[in-house]
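The data below hold one chain only, encoded as structure tokens and taken in the form predicted alone.
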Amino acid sequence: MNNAYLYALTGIVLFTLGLYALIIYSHLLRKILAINIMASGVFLQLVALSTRARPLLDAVPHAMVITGIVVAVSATALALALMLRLRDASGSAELIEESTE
């Protein structure tokens, strides 16, 4: 097994995992991780992919993560400055379904 496998293997398996606890917890600092997870999961596709037999390296694939990388610390950061003010205004920084009747 190549390494490019490995870390392809290893991004999918990421992202499937961060893509369940999406669905599954109702606690926005969970899923605020979760996405993060997933991202880091396509940070490591884009890698593992961008590697080729040739001995020459393709500069925009990792050029693409950095700026991933950079674009995700930001969203964090709003993500996060939002569920604290939800959490301040609401009491609560979970997700929950009002019922319409």
Second form
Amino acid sequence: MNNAYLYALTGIVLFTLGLYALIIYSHLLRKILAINIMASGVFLQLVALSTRARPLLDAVPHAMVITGIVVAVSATALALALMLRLRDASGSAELIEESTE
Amino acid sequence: MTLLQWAFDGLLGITLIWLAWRTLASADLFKAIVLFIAFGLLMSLAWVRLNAPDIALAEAAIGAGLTGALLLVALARLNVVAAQTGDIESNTKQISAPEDSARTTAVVGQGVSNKHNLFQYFLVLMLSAVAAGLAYAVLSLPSEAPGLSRDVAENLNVSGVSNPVTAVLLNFRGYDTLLEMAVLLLALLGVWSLNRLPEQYESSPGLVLDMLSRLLVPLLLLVAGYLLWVGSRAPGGAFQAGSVLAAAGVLLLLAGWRPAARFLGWPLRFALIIGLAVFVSVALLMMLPGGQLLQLPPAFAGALILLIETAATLSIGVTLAALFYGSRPRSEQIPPHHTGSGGENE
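Return one more block: the form predicted in complex with its partner chain, after the form predicted alone shown previously.
Once more the chain from above appears, this time first in line as the rest of the complex follows.
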């Protein structure tokens, strides 16, 4: 048991918070923020658990997270472009609730 | 000392969770994005605490900096479009609190609101169960797991570099990085084919930003070069250098600078694909002497990695800056009614 578990648990909480926000908010920008927070949680947990290789440094999870950060920013940029396009087409960047009746 | 470390880590963890919660729950979208940038900066502090300085650099430059800039410019465009169409109602609705919409539902119909609340309680219950299960899984893992660290350490001397993270990124797991470059390029192609917004939303930057960009851009270029060079033996590398380069580009774009039209044709395309092109060429060339795809010979591995990284830095920097710019720059001045999809340009 070391400090890294603290970060692993923080990662789990971040992931769950993001998932909650992803489900309940209808505005797409909030959903994109929520996905980014979820990704941060996953990355944090992955690297925190890789410290169990001490005293050696497990570089593979580190490299995976760097790759993940770059992929996350690409996905965010594409998602934002899609959101703006949806806004142009439908006039709103929010998903319409179906259970209005 | 250990107590102090526990206190620091605990405080950092709680602050991260609190910031994430405020980001997701704040009523104002602009505030949410600013909080998200602060969250990214604290995340990079957490990476330092976890002994991962490479990730800390990438997170500070990309996670906090560029993602924040992308989100802010997207929010500005959302509001610009709303103002142009005079759609003030939906504009205010869009930045209004989710609590507000919940309240409106409560006014409209008590039954709907009850159902909504019931769903929220159920969701919180389910997600708590998920979190508890994940926490149990994490805490029940064996406390020692070397993973692939021994393999990396044993083969580091044939990788051509002495920074294990760079060795994994560009030699041992070069395939991942190759595909990642393709993902970046694909994202840009997606953004370019989707976006048809008018580009003139930016005005003159003002004296401060103008002076700041003059001072900062040369410094950013220097830092990018340093990060690229030092990546072979210390924290740094193509992604960190590329994102610093992109930051310089974003700053220039914000200050109103636009590349001359003659650079926007094939020179821009060349800069965008050179990273992937060099990577693929090297990977394929390795097959010629009877090797395998991406199998770098130890004698030349260092030089080849530097070559790939230099090309990748340029491509990553230009791609990320182009993602920030949003729409495909036109190499020639075409009148708006000739752009094919120029319906909204009027």
